[in-house]
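One chain is shown next in structure tokens, namely the form predicted alone.
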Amino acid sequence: MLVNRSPFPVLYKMHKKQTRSKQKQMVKDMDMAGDRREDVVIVGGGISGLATALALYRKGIRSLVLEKSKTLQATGGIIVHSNGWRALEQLGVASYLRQTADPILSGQFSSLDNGKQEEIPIWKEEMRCVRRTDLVNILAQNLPLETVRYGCNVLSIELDPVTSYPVLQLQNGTTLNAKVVIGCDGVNSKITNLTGAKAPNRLNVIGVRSFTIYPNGHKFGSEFKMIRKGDVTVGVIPMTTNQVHWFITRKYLSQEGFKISKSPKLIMNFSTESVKDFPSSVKEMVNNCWLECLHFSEYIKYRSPWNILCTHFRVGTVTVAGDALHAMTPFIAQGGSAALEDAVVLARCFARKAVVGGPGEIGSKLMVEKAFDEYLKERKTRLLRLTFESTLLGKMEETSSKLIKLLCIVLMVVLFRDLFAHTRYDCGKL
């Protein structure tokens, strides 16, 4: 028997009770007047903008983390690899967040067109899908009180033309006067603008997630499932033995989907429709899902390899990192694992460029820059295999021409035979 939707886990209800006094003393809106001065701020408070707050406070180096909306803002499951693991180690969380997640053992791919079934091998490597909410609650709990600053929207920012440093002007009327600014404000991100990026590329291709509750234990074991019919591929991940994070894919049909994403209850009709020819234990799954976690995406954005090739990321003491950096298809998974790497290189960088004299003391703007060039350096080798590697595979899921799937598929057996190669990166030590 499965959950009813509307009530909140157990576990996750004690949970939040234990992190909501802390959360309270963090959830400050910004009160400010006229101009403040900080030294590093941080736009952005999802996943990429904590970790890279936590990294930096772990090198000693104090910032201000701004996020526009009002509290944490989470939901559903992300799947973390051995590299984000290996990132999340040197952040000082991965012990916790281990308790939350059990390990993925095997994988399965099933075609439900031709009766295929084939393994997707995990090797030795770690794989646990984590809810996002345990993730951003525990790098938010780490750092110090009111680093974090709720209700803080970022207007829009520029160099001051006398100091070429950074100011942001806040929805508040608060302008910020900052000797850095990293932009982890997502794939729509205001600071990737100011950097000369081109605009994200769309794939055609419509994504619902969500995870499901199951107190008598759901019976998917510790097996990662992929089941595809016609133009639609349903992920199916085990959380723990109680919860399952699932997601939908399939192509871009209609003009709806804007219509759709803001209606909870068309959402799930979107998904019942999709599923209604698959087993029955995938229908019931998706019926009975987490009302309050269902996202959708009506496009799938991303970054293309040449993107990152050819755009430097970085004016002044601005960068970026996270989905601001490096949006990429979610077919490898490494979109959140790739930006626990960046918050782990970029303060290694930037402790060993830009810090002088006392800890966590801002050299000059020529230092600053120098850390930033060297950070985007190291991650430019890394993200153009991961990007090059997910678009691939978003080609692959989106296009009709056999020619292209083709085309798609020698490049993937040349260049990326080894399919989990990209898990096994070491980002190094903090």
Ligand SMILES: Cc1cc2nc3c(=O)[nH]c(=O)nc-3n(C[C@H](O)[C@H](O)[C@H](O)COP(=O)(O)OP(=O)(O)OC[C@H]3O[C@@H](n4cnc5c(N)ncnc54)[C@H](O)[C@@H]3O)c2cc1C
Given for the second form:
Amino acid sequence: MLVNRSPFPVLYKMHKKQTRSKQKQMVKDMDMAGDRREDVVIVGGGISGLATALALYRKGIRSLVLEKSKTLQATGGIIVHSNGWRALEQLGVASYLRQTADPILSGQFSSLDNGKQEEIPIWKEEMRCVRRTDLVNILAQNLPLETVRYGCNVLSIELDPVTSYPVLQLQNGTTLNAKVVIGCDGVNSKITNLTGAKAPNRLNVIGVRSFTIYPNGHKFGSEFKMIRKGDVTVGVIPMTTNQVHWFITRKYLSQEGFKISKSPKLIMNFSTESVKDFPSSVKEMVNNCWLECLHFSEYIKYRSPWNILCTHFRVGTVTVAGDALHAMTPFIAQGGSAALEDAVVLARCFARKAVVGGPGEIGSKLMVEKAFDEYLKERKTRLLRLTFESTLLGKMEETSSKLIKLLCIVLMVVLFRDLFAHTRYDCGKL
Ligand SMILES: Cc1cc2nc3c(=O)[nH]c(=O)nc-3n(C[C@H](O)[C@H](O)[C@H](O)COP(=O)(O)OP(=O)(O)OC[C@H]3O[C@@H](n4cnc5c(N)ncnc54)[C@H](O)[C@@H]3O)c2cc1C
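Right, and the form predicted together with this ligand of this protein, after the form predicted alone?
Okay, now the whole complex, with that chain kicking things off.
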């Protein structure tokens, strides 16, 4: 039997109630504050913003995270590879998260078009799928109280013409002067725009993800499954013995995507229609998913490796991290883990180069700029590889041209023969 309710309804409601009243107070504080001055401001309280705030905090640097939503935004599950676990260890939250998600021990790809089955050799590396809420909650819980301000939508950012320090305009009318701004505001980042980066590309592929609860246990074992039929790919990733995260990717064919994205019922219809020719275990999983966690991406947005290579993602003392820096297609499931790596590297460079005197005391503008340049230099080498590989896989998913597909396959074989090399990266000590 399957249910589509929260597995921890009472705890979840209590937590929501407590955080809501705390958040109301914080939003009120912000409203009353008028113009303000802060040292380090992080825009966006997703995985990247919270991990960056925590990494800085572990190095003795306090920051203020501005999140536009009224609560932490996180739906469904997220695959975390070995490289992500190394970063989580540096942040001090890996052992807690390991208790919430079982390791995935094997993987299998099957094509329903030609009956082909292949093993995906993932057992060599640590791979677990954690609930996004568990991840963002544990990051937030490790931060000092009032680090995250909810309901703070940043409308714009500019550099003060006199001091060259960043000035943020918030929707509630507040102006915030900061010494340092780190944009972790996702793929449509306003902060990235300031750096002169081009808008991310769009892949004509729709992505849906959610998870399903099986109170009496599921039958997928600890195996990650990828099943393809026509232009539909379904991924099934067990999280625990009774929770399964899944995703569907499908070529974008009609102009209906925008309409679908606005209605959970239409997303559900789209999902069930997409898997109608799949095995009954997949259909059952999709039909009984936890509706609150159904997430739909109309287009998948990504930055090409050339874009990463050619853009200097820093202006003065403003830089970016996470999807704001390196949105990538989800086909190697590395966007989130790469954001965790960013956090560790950024905090390390910042503490080494931009802090003077007492703990957490920010040095001159030049010192901050040098710290951010060092961070970006270190990250670019890593991100070039990740974005290249994920772009190639995305193109293979999107294209109908046999020639382009062949070219992508050749490049994959030449450059990325070892499919799991990207998981062996170590971002180093915090
Ligand atoms: C279908 C799909 C499946 C994926 N699967 C995986 C996976 O298995 N493993 C993996 O590692 N990655 C995966 N990813 C990628 C991963 O989800 C992202 O890389 C990750 O969530 C990026 O986190 P972020 O914090 O940078 O951005 P976001 O999660 O987008 O967070 C940005 C935050 O900033 C806030 N914000 C935005 N604008 C403003 C503003 N103006 N003012 C204040 N706040 C603002 C938002 O409300 C949000 O909370 C997947 C992506 C997709 C689309």
